[in-house]
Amino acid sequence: MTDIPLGAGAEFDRIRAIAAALGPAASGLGNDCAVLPPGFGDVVVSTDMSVEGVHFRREWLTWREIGWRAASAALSDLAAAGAEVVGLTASIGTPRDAPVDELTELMRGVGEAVTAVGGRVLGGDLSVAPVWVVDITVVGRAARPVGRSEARAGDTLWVTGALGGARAALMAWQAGGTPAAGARERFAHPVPRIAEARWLAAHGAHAMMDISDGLGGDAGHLAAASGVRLELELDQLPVHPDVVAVALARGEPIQAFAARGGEDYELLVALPKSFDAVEARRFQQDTGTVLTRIGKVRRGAGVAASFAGVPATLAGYDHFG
């Protein structure tokens, strides 16, 4: 049970179970893409489920931007691995009277993101269920797949884009208000950083994983896929924006909740002590997207983060917990 590369949590927990039970049965359990034996065209897959009431909901989004999201999410796996999009199937569960023009707007946005990337839509199935289910499989290529097991001791840790967004567009809708237009946008609308990440990876990423669950939990698991001790600079962290509102009215300190939230759908990236500055420049310029050094990797175990040389705490996002 403790071959499965992941970090604490209940939901992991149960993933190491699953591994256990399946025991030969499966290979390669807990990562962000499933790589196929050789002789399959560099093919990876990964699977990503979105239910109704527990990863959106209706009174939030449009069925367009429900759909761009919910394939988005799994395309951001592909990215993580450095990989070039092929397509992906979409199974959707509606209830028995949804309308169809519901169900071809929710596709029409699985589409569009598909297609914004280089894919497209392959296949899928319907279904009835008693709340929408949206379960994209995502199929790309890699001839190299970067992994989460390859970070090593003096690599330095980056992030794409702007963190916190995402949950400052989630927080404000549980308190029953509206989100600020770039915060709801980053809920909206996420922009798997296929481009980014496969520029990365010719720069000889040594390791690479999407923020899903949040810096925190996510960090966690690169931790322990490498066998390696993450140092995470709080005040180094990219904010969006609009993160400062929210998080003062909920007295969190700002960095602390942009690492906490998931689902900005940036990268983590563990690349080596050659990459400076001057590359990291060259970054933005070739993919219009921040890259933000936010620490280094040591010897050890576990993810540390301080703020300004203080120690801090951090937490991720566990469906289970």
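Alternate state requested, the form predicted on its own (shown: the form predicted in complex with a further copy of the same chain):
Partners and other molecules omitted; one chain follows.
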């Protein structure tokens, strides 16, 4: 993989260094286009950009963690579709004086993230930029892609894993502190729920999306796409254990803190009303991930949240808000 057919020059020296760092995590580098192998179902494509100072800070994370996190954020979109991973391309902008080893370490993280879910690095691009930019395009296949628009009145709402850990880490850093280890791991090393999503798609999921901008905001997108009303029971939310101390210190209710946090990259899914606790236990046995019922789908519009029957207000992250 180190001897790819490229000419001389500083840019191509960097590409050769990336290829050497990726090793078997990459395939087909050195051509103008990636060639996808034939396969079943529809091709599913998404893209996600991580910008220094907006999505990450270098003093918080290692270069490998920055690469892992950027790739996993994009791969989580494939999970939302219930897709199998084919691979990704990575377009990287770096400051002109950035050392090559920082770039190669970042790409090691990208390669580790995509190989962990069965894919490969298919190609990418390099450019000089004022700050670090990591733009990931992911490619997958799905026999029945799941979207946001088919939730139906009578469905139940479920969420994978636990919420709020990434936000707890972010709040600790922004306050000048050090996050608890578990919260830091949730921020630095999110795991795209590829296997979980494929299980849910195979068991009748009507609608699904990843929670990247907080449950409060993302639930609104699912409700709008499906033309339904979502009723969320916040007292049922599965909360990451490291949320408790941070939420109490900020004077926020624990479940509300978790619901407002983004970048956990868990899944919000609408399942048929016949899906019950027995099926949820089977899901956990098969995937190793907890699935928790947090509400229901009704006729109407928008999102209504409550805690122990008392109405609550939620909001998600808005990049331009």
